[in-house]
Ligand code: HEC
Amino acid sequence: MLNNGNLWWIVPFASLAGRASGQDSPAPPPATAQTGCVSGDCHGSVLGRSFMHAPTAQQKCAACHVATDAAKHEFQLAAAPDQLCVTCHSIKKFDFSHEPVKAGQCIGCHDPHGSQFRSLLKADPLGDLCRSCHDAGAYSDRRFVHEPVASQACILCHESHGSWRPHLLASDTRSLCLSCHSAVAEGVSSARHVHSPLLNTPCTRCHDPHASDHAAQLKENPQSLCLSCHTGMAEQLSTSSTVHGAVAQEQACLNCHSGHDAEFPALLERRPIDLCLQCHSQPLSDAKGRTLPNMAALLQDNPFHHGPIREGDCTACHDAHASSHFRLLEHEYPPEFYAPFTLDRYALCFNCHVREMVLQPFGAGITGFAQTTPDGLLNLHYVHVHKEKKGRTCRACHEVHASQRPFHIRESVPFGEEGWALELNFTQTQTGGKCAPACHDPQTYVRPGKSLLKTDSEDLP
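Now that the sequence is in front of us, could you give the structure of that chain alone in the form predicted alone?
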């Protein structure tokens, strides 16, 4: 390799060896200027550009062009078109090469004489160069376009000549994405819970790196994308009679879950109760047009909260996705005032509360709602609920979310098809209590033990 001014010429090793031994060998193309090649009258347009190819700038045209008939001004390239550039420019071999490089079509992207752009590019690399071959029509009509694509900065992610990675990527997909998306990178390194695909698969598993009709360049709508992996949830949604409205909205799973990382289990964006109250802070309607109360106001106005509410876990009773039970409940719960007793009918309640309260007629320590009798301590939950026909269900006396009274005792209960509000008129005493629902005579229960007035944080009277 010989240095001629600012230009490096590659001379075949055999030629140098032949000269050293005195043997004849083919001489390299002459590196002398062709008189008058570049002037105002001839080929003057190749000069005066911001970036010049060294042979052109030095007017050493013979480095690339060889005269075949000077009188007729006929020339040919000094080497085959797919070999000429690499006689000077060494191109590293990669596992994946850009098609023009592989085919030796350097002038597909580079001007061999000079250019207004660096690297003698024929067009702006942040403009139309890549799009001269790669059709942008596939992205132009999408709602969301990745910023590097929108600004035509393809070289931020792709190598121009070759790469060890498919699609000529400049780095592995995950590192490449996180080099710009620093907030995601920080979450991956510091969050308590990280979505496993973010650790085990490329970001392109969920995101289109160029453009999409879905926010954040998601490849599909959020629900379809999530269910492509969460097949168990897909089955639950398809087989349940009621699907939570939040799941059916445009953002679907992303209304509650983070796609990348979170401080709460199941990648929840916030505490379960805080997520629920984001929507349930106003009157809503269910799928059948029935009004759902403003739960935030109800909890604020009623100081005695059900245990799961106190713990901030609405999902202890409700399925956040879909259910075939009333009000998206996890298990069966009687919605009516009267119901024949079966244990299965109260499956939701007995997921936490002891079953003996409705199975055993007598016994101390089962529940505080008990009456002292000559036969023993009568379990009044059993008396009310355990009936073949008109058993009082839990809702006959208790509010399921919050109440003005201890043990979630209701002020009134809707009764009958017209929804009459029957007052319970419950009064708590030191050793029991009494109630006088509607027009019935007052009923009193007395039991031994400590004052109920000091146990108003418990779940049962």
Contents of the next structure:
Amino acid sequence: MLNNGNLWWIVPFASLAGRASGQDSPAPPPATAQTGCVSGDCHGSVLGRSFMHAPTAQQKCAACHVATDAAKHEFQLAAAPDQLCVTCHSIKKFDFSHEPVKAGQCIGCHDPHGSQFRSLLKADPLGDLCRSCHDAGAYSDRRFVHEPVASQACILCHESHGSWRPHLLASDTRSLCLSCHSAVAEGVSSARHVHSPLLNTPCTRCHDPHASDHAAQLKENPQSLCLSCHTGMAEQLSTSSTVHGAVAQEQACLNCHSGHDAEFPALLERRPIDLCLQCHSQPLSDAKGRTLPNMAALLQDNPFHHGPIREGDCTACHDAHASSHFRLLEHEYPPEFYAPFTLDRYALCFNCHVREMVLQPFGAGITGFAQTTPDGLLNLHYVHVHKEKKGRTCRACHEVHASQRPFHIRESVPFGEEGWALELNFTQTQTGGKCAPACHDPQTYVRPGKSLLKTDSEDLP
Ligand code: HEC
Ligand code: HEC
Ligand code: HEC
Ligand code: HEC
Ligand code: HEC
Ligand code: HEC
Ligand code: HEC
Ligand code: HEC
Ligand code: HEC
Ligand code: HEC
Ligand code: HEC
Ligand code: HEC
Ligand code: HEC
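Starting from the form predicted alone, produce the coordinates for the form predicted in complex with heme C (HEC).
Then the entire complex follows, led off by the chain already shown.
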């Protein structure tokens, strides 16, 4: 970190006499008196600077230089180099003192005679001063350098002599950062949902104050940063069979969450559905290379939206992060067209819908998909779904996101390995329907009770 090339000044002052009488310079007069050092061609350079040190300006050279051999024009400092300045100046004691100040190396930063910079500084305190010792190239290999650091304005954050805080900080980190980033404070105080570390953790837990390889001065890539505290989430990601592409790609967690504050719960930047559709408004490929439909177009083209989607809540069924269920579902749902029946397999749907629909073969008031038979009112959901072997899964008849018809009855269903479209040939009526799929002969059912349809669509007889 330190620039050793700058340590020349710790050479004992006595040796300066040799320099002063170097061959290029005219021989100095014998210093019989300690006055008149600045005369003719001699030592004019120590005067006339914009900011002069009082004793030098007054030409009290002897306050600091005493002759050891007047004839040879040899001098010595009036006190040991690390004591010279503190003979006149008292330096405040801090819990944390800057190393060169502690060591009395005042002239590492100050010119004892005068300077063009204020406070007799040897270089611009908003420019080169600090980098005369601290490696100027320290951050140049990073992609993003914090602006005040890039402009070498170290003293906007650090004290130069000492501080009551570690790292010579000018104030506590949070106030320091907020002194320039007032918009962050405004966000935190006005937003409805605030990330708790913003209130009780130093900003430097997440941001590097100097430079970083990650945008927004983040200390790590967003995913590692977030997971360094959210260990439960880290566990979920590492133990699930599918991790959502959104969690890893591009901005990772920041694709959906804010790091500071947000108007929506769970630090979401927008309503969940708007978040989802910002990526799912084009076909995407899943991990196995299969094409996922353009969900935004699907919702636009199909007027009947499933209840949770009307509420704007895709995460009612999907885990936004990772899951071991098919298609990132929150609960079990069979991926196939046929599945042997167990209630557990349909945990997703029966998290919201009444399970009697697939458990009771007969009875009124269970479902509208029913037919009067000599044995009673036959539950056609039971008939199709509740089978030991080739039970039809819900997808055989229903769309899950949106459909052209009420009850989310689908037009066709992908079938078999190839996923070819099996036409349902369903005709919906005000009181029930008729379907003629490839599965069986055309069948009609008449819903018990009154019309359940909410629409009086002209298409429906
Ligand atoms: C407050 C103490 C102080 C006073 C007053 C002072 N000097 Fe110095 N001077 C130093 C120190 C310390 C050094 C050595 C470090 C350096 O060169 O920066 C030095 C270095 C020098 C040098 C050799 C290096 C150089 O800068 O050329 C000369 C010559 C010199 N002083 C002349 C003078 C003259 C002439 C005066 C009076 C007009 C004077 N000094 C007043 C502290 C002082
Ligand atoms: C002989 C006494 C004396 C010595 C030795 C001395 N100073 Fe000073 N220094 C003064 C006086 C007097 C002032 C003017 C004080 C004021 O204006 O309040 C001053 C002012 C300063 C200032 C403030 C300048 C400004 O513009 O605000 C700095 C910085 C400083 N000295 C640094 C040093 C350093 C570094 C050394 C050692 C190389 C040193 N002084 C040695 C007497 C001394
Ligand atoms: C790392 C650089 C650095 C070192 C080393 C350093 N100073 Fe300073 N000093 C500064 C800066 C920068 C200022 C101006 C402070 C400001 O404006 O905030 C300053 C200001 C001063 C002042 C005038 C303002 C004040 O605080 O009274 C004096 C006097 C002073 N220093 C004396 C010393 C003495 C004596 C030493 C050695 C014991 C020393 N400095 C070592 C950087 C340094
Ligand atoms: C004369 C050489 C020198 C100059 C000039 C200098 N420093 Fe230092 N600085 C040191 C040394 C030596 C250390 C202690 C070793 C280290 O931490 O690298 C240090 C340490 C530090 C530290 C770390 C303190 C800690 O406890 O972690 C900070 C911060 C710092 N300096 C800031 C500055 C700033 C700001 C400036 C410019 C105003 C500056 N330094 C100018 C020599 C210097
Ligand atoms: C925006 C404020 C800010 C600026 C500007 C700044 N620093 Fe720092 N610096 C800090 C903070 C905050 C820390 C403490 C880091 C921590 O707590 O992890 C620190 C720590 C340090 C340290 C000690 C720990 C380390 O990272 O090595 C050094 C040395 C240091 N800074 C040098 C500098 C130098 C040199 C400059 C100018 C090029 C500078 N700083 C500019 C805020 C700043
Ligand atoms: C002296 C003023 C100042 C201080 C103090 C300061 N910053 Fe900055 N910061 C800036 C400036 C100027 C920029 C660049 C302009 C911008 O993006 O706002 C910046 C940029 C940033 C950025 C990047 C913004 C982006 O969009 O890439 C982050 C993050 C940041 N600062 C965090 C911090 C943190 C954390 C601290 C406290 C350790 C801090 N700043 C202290 C002035 C400051
Ligand atoms: C829990 C981690 C975390 C903490 C703590 C944190 N930030 Fe951030 N900050 C972030 C993330 C993540 C981003 C990037 C957000 C984005 O791109 O949406 C960011 C962005 C920023 C930005 C640039 C964008 C903007 O909003 O202007 C600034 C400036 C900033 N933070 C300052 C601060 C300050 C000041 C503090 C302390 C009060 C702080 N941060 C505390 C994580 C954090
Ligand atoms: C310094 C540790 C820390 C880091 C880093 C961190 N968080 Fe948090 N986060 C917390 C704490 C503490 C809470 C509040 C306790 C809780 O609800 O678990 C929280 C809560 C949350 C919440 C829930 C808020 C709510 O209202 O339910 C979300 C979402 C969140 N963090 C996302 C993130 C994201 C995204 C990142 C990365 C940019 C991140 N966190 C980085 C500590 C952290
Ligand atoms: C595709 C958008 C998206 C991405 C990417 C995402 N989240 Fe979330 N996250 C959400 C949504 C939506 C919620 C709220 C609904 C819920 O609870 O499922 C949430 C909730 C959370 C919560 C609070 C509730 C809980 O489950 O504990 C935390 C913490 C969280 N996310 C952290 C993260 C972290 C860490 C990452 C990155 C590894 C991340 N999120 C990536 C959308 C996302
Ligand atoms: C940042 C873009 C992005 C956002 C935002 C996003 N997704 Fe995704 N999603 C993807 C990508 C890319 C894939 C396919 C790659 C993968 O998952 O591995 C995918 C795949 C999926 C899959 C299929 C997973 C599988 O492998 O079977 C589901 C389901 C899904 N997303 C639901 C959602 C939901 C719900 C939301 C909103 C909470 C959402 N997505 C937000 C990019 C995104
Ligand atoms: C009622 C539960 C539910 C809701 C709400 C829901 N999904 Fe799904 N989603 C599913 C089911 C079940 C599947 C599997 C469909 C299948 O293969 O039959 C699925 C599959 C997907 C797929 C994979 C492509 C496909 O058609 O198989 C994507 C992408 C997807 N959903 C995104 C979303 C988005 C975006 C939202 C919000 C607009 C959303 N989902 C809302 C249950 C739901
Ligand atoms: C998060 C709760 C939730 C989940 C999970 C869920 N649904 Fe729904 N479903 C609803 C809501 C709410 C409605 C709308 C009810 C209304 O409009 O009265 C609905 C309506 C329906 C309808 C149309 C009923 C009508 O009266 O129009 C069908 C069919 C349906 N869901 C099938 C399914 C299937 C199949 C699954 C499993 C893949 C499923 N649902 C999972 C909440 C859910
Ligand atoms: C063989 C086709 C078929 C299968 C398989 C099927 N349904 Fe249905 N479902 C229908 C029909 C047709 C209706 C419309 C009934 C009406 O007209 O009232 C319906 C209606 C519904 C309704 C609306 C309320 C009601 O019961 O009338 C829900 C909820 C529902 N189905 C959920 C499911 C769930 C969950 C599954 C999978 C466990 C499933 N369906 C499997 C054909 C089917």
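Note that the structure is predicted; figures quoted are calculated from it, not measured. Under this definition, the rigid core comprises the largest set of C-alpha atoms superposing within 1.5 Å between the forms. Residue numbers count along the first chain shown, from 1.
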Given a superposition on the rigid core, I'd like a yes or no on whether Gly363 shifts its C-alpha by 2 Å or more between these two forms. yes
For Cys394, state whether the C-alpha moves by 2 Å or more between these two forms after rigid core superposition. no
Core-aligned, does Phe117 move its Cα 2 Å or more between these two forms? no
Ser90: how big is its Cα shift between these two forms, in Å, with the core superposed? 4.1
